[in-house]
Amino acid sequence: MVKGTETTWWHSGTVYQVYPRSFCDSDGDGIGDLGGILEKVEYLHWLGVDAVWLSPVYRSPQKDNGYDISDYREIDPTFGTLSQVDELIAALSQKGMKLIMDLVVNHTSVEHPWFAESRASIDSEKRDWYIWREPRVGTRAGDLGAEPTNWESYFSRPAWTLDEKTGEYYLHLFSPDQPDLNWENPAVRQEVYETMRWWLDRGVGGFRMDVINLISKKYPLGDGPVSVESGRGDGREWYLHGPRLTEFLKEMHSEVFAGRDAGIVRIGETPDVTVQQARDLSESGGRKLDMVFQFEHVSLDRARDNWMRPVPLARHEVYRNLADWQDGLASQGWNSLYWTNHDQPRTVSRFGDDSPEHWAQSAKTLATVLYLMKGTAFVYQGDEIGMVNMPFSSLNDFDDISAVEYSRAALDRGRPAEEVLRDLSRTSRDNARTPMQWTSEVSAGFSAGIPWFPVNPSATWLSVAAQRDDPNSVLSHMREVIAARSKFDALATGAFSDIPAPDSRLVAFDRTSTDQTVRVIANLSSEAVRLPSLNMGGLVEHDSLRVGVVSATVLGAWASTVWISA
């Protein structure tokens, strides 16, 4: 809590995302697990985070690394046991931290018992738990173009798959192994709410809700505009921020969260959300969400109709977008501050400069600029040490289902393999899923066995061990940034004010509360830039948050500086 304000822990808090498969392996099988996370609780406490967001560890066939769930109340043996989750909740709580579970309820796995029963027969009691449709009028099941709509899924395939036994198609906005639940069915919603209550009763501190703004579809479903590249339709008009989304979230609040600890957090992943929608969804007291993950800043370097194809990006455009969201949610709503997560490439390789000369400076500066904005900070594992993208050399190097499907579709359309490799090297989710680099030893201290995915060769020089005792390291700087968020009132709830800079490579902003001002000035380029004249009266430079060489007139490459009122 911040003195003198009506806040809760996340206003000044930092959430650390753990991707369990790649975090720490405790049993030597090459796959990260709950035992490994338990071993690192002390590290997370030392880092200074307030909560740990755990990517899915539920029982799953692992077709999408756990985002295809077959049982919401069981832990997949790959990761450990339910009792270890209980142990983790207790261990984190003892250190003043919370556990946030990933809630994936737009879809399940095809191996979930609900779907097995749903597909068993057209007359099944659970048939309407998923979204089934007959073939398009005038076609036969299995014919080319017989799918009920022309949509393409997020994973480069038709969004409908034929169930040959019943002769109908089921909807899946992601993989065919991830059928969409039918939220129009009250029984489905009640099962979801019961599961959420079950986890909250075990002591979890909230949920990050995966693609939650896809749960309400617009009926009757129709075709979308056709992409020249894929030949399939864009169905977002029919499933993004659907007509009953607000109703469903308010019902969820009443059924699950009402009467519970106000510190329980509801984080909504909301692709393609607009500022106004985000304001509405995260309005204080609005009984919907506490904050949203918006995707605009991580879409600026992607083709509009293909999130796996990169396009050129000027760095100042990213800051401009983030500043616009600060303004948009200034009086209503709340921002989630993140550079990367399990679905995005590494921050310093994407938005910074991962060359040996500028790697550390750019990692520090990007952390300073983002995490001193207004909102809840989200740090993805490895970003605190500035981990970089993987140097992929072949299309066979990729494991993630979205990369594999993108490669297949692109090659089928005749694109050269070297172009596809170039795309995926920059955009693939596999960049974020390489094992955590704890040490420079074999397997980077991640596992005593052979890691499930190759370790990034940068581990020989880039690791927690190499940085932990270095006061000038990226890790030490990240600790200082995290600490500052809780130390200074202006950074918790203070207003954000952009300061226009005459050079697009420079960014500057103030965070101001009733009695305090924090000013951030940064050079988002790999060249030194002349500083504009800024009135620094009454402000004192914060030594620990100063990055790079700063003179009276010049800000060095990827340099940043933070000034705070005395």
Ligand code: GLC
Second form
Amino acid sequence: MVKGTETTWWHSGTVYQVYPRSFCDSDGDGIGDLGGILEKVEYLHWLGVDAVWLSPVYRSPQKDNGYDISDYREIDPTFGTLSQVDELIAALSQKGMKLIMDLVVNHTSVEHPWFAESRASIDSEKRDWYIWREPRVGTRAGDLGAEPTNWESYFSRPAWTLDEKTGEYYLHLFSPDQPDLNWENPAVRQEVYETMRWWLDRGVGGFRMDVINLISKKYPLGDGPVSVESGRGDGREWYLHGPRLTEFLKEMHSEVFAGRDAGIVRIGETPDVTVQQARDLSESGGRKLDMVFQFEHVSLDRARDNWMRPVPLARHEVYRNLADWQDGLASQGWNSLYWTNHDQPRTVSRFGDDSPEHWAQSAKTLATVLYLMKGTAFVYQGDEIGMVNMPFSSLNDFDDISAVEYSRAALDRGRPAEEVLRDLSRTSRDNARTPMQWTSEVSAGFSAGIPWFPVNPSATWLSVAAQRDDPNSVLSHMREVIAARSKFDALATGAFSDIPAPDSRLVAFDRTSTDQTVRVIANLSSEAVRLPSLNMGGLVEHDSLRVGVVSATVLGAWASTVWISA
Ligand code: GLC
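Complement to the form predicted alone: the form predicted in complex with ligand GLC:
Now the complete complex, all chains and molecules, led by this one.
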């Protein structure tokens, strides 16, 4: 079988994302670890997921919680050992699940030996492994504005940092601790491929590739349009979906994936990707990626020129956007279906209604609507129980580097602290990074010690323990949704078709295969809505996926129902 030309596990599959630091702590140091994940394999199997995507556990100074790697083949002692990863692969595989590793190769940590060598001198053999430039013409190193281009990094600083020793600047699209690798250099690419083969040989089931559409830069680099807010430039024209991206991914395919198991999955995280680019990148048999994480639906409630500033969300636009992606990738390409991950706030607080009255129903309905679309389902830890945003009360409460840097920069520019706190409370990644809520006991059953980050106070009533045996819980519903994905043919590869509704709070769509139809109808609002008459000929309601429907003609707040051909 040629990779990419057949139906494989992920068409109907569900991937569960573990953010190891906050998942389960087995040794009482307050930080989640591999031992903790091993303890939860049974739970993941019970939930019914097909694979676990593990956020980085490699050796790292942890400046960006592991997305700054200093050794790609070692495990950070915070999380455990390499033999525990082997154990995890075996334990998952025994239950029919795969382990997907996070591959962060747009950049390394400044503490990676490659960077140490590269920065040592201008003549270093590895100088060209990173992107070094002299100060801007007519300026001296260290002068204001001497950076080679005017770009702002993703983390609210200039994208260039001066290395005093050699008087040159290095590029970092994220923090100064995360220098960008120079993918133009074939030796860099070969090292990356070698590392990937090494992990595949250990038995991992694929990779989630961090910001993979940033690896190819457009040269020569130049200044981008300046934002009023930061006074710095937007360099995306030079680093998004660069001219050699496709070539690099094809090379990766032939060096790493060709001839291997067709079930090995390549998931690309691709900020700002367009539908057309996504079609091309995830084209079946296209030797690039199997699917992409697009960002449009998670950008609808953010200011255009400031990702950390919330703007009001029109809920119907979210569904509209997802439906557009369904149409866009209908004949070519493949979607990743996600509401949240470790970089996003909590689903129910953001897209649903986390008030006591609507919390459970909105969490369930959001799961039904998204995960019954066409694509691979991604469930982020805690989302299966409807975890909510953290009630932050001060700027000192934030831990994440992007929040800390955003607040520093905003305060420097004179914005009032309350305003910055309001932004971050809504948009901060820390919302998703509080410890997993296993029980209502001290530390939410996450750790026997003091958790590295405070537990969300909702743990008193919101936990796995409180929901596991309740057939009406968010967790039980999520299990039903996951099971339905592989039970019904139409949900694997069946076509998606939107059913236009007269009321923008209502959404309805069909998934259709040759001999089956699945119809989803939902009210994405906190008010009851009159239901238009839909021809239900030959369809029967699927009781276990029905949420809060009160009558045949009115859908209650956040009610949803799924109908399937007999
Ligand atoms: C990705 C990761 C995010 C990280 C960034 C830099 O977007 O998901 O957590 O900060 O890349 O590696």
